[in-house]
Amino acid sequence: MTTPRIAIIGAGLAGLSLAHALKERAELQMFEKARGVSGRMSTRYADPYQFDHGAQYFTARHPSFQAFLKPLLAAGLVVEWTPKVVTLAKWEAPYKRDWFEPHYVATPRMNRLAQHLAEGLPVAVSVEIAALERQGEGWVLHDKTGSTHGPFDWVISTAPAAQTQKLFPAECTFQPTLAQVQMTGCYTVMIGTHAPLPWHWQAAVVKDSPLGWLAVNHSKPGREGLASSLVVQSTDVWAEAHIDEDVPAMQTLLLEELEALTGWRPAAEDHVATHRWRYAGTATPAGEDCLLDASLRLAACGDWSIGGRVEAAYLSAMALAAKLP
């Protein structure tokens, strides 16, 4: 039997986990539009600062994902994060918030997990696939520079549902399922300061505010010795209401809200930058662990299939690997 050629679009946790599951069964090629792997488990650098500006942590509830993490924990690549967490609101004093399950981070930065998984895999970065073309029984991929790749027997997308829907042909049988997925955005403000941050806590959940989450990023395990850094994230609801607005204007609003909540704002000489995530969370998942059209040899998986958590990306990828012929 001829070894199938499979193109995997996206090199976040779903794509990389899927590639590991398939690498002994198929000839693979991965395509990632960003300059590096990791998807939303990403890290931004602004010397001397470092920010986990996407996923802040992850949990492990399913035995399969727990088994996946076990050797990573043993190697120190993944570590449990046990910060002092508080709840913040404008009209009341901060109060302690308990976490009732382990929360994990990759070390020494969040994107290190994806970089580790990508070792030895055929990943082409800075390549954005713009169109698929059917040629005989296979698929040729066209990227945004006009270059072509393939042909491939299967094309699998681990990109957000809306991007997958746009890329795949109308006759794909799971297009209606992709259309019903609703993903939500998020604004992340990254603040680097040489002065110590003035709080006794390392993470905060925010109530009744455009802000949803604050994290003292340099306090996470494995970040010892880094310059002071704060990650400020909006709520999904607020971000969706402002998703197409001017990013600098949204940064100003979020900084004003930070000052109203904490009495603190960055100094003029501090580093401040904002990233807009159009697809950060999942309000309405696909309701299926993965999607597959066997006749066209197209498939898709990702955290949005199940529910938007880091663990869901892995579980969706494993489900698809089990269903592929």
Ligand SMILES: Cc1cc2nc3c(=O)[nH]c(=O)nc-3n(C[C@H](O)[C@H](O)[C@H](O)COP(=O)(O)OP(=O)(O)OC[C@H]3O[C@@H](n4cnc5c(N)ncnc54)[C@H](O)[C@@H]3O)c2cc1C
Given for the second form:
Amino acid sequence: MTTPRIAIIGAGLAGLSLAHALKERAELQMFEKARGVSGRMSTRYADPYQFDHGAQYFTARHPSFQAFLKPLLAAGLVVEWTPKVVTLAKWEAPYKRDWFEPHYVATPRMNRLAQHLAEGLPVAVSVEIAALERQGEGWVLHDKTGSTHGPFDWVISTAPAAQTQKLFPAECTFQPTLAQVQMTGCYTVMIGTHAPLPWHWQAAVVKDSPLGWLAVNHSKPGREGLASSLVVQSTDVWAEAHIDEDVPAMQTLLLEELEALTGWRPAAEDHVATHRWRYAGTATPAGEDCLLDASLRLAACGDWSIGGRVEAAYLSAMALAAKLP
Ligand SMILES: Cc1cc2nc3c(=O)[nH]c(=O)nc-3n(C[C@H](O)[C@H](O)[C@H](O)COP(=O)(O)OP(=O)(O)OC[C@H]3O[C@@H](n4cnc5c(N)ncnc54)[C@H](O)[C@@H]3O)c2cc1C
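Can you swap the form predicted on its own for the form predicted in complex with the ligand?
Below: every chain and molecule of the assembly, starting with the one above.
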């Protein structure tokens, strides 16, 4: 039997861990539209600041994800994060929250995990796949610049469900399942400040506010010596209600909320930038751990199959690796 040629779209955790599971039994090519790997576990640089502006941390409940993390923990590439976490609300004093399971971060920044996994894998970055074309028994991929890639025996998408839905043909058997998935947005405001932040906690869950989460990014393990940086994330509900609005206007609203909540706002000379994530979390997952059309040789996986968490991205990829012929 000849070695199957497989295209994997997306080099976030799902795509990269799937590639590791398949690399001995397939000829792989990965395509990533961003300039680097990591997807929603990425890190934004604004010298001298750094921001983990997507996933903030991850937990590990399933034995297989715990086993995946074990060598990474031993190597110090992933470490437990034990910040002082508080609950904040406008009219209440902050109160301490307890975490009842380990919360992990990659070091020295979140995107390091994906960068480590990508070593030795055939990842073409800055290549956005725009269309698939059937050629005989195989698939040819067209990217946004008009170049073609392939043919491939299988195409696997790890892009968010709505993007996979657009890429894959209407006759793909799991199109109805993709259509049911609902992902939610998030605005992330990144603040790099010259002055020390005037509070004693490192992370906060916010109640009754457009803001959902604050993290003192440079206080995460492995970031010692980095300039003072704060990550402010909106709630998914607020982001969805404002998803098509002007990003600078949303930044202004979120900064006003931050000031109302903490009494602090960045100074004029501080760095402030905002990223809009259209697909951050998952409100309605696919309800299947991965999706596969054996007749067309198309498949899809990603966190949205199971639920919007880092661990779910890994578990979905492992489920697909086990199901692929
Ligand atoms: C703001 C935010 C906060 C979060 N907080 C947490 C948290 O605290 N804890 C937690 O566990 N999870 C959190 N998550 C969710 C977590 O980041 C995801 O569950 C996980 O990273 C998903 O990995 P993935 O590989 O499935 O998808 P992704 O990381 O989205 O990877 C998909 C990749 O496909 C690429 N792609 C898409 N379309 C194309 C195309 N046409 N051609 C080429 N490439 C393409 C994308 O660029 C992307 O790199 C958060 C996410 C966000 C955005």
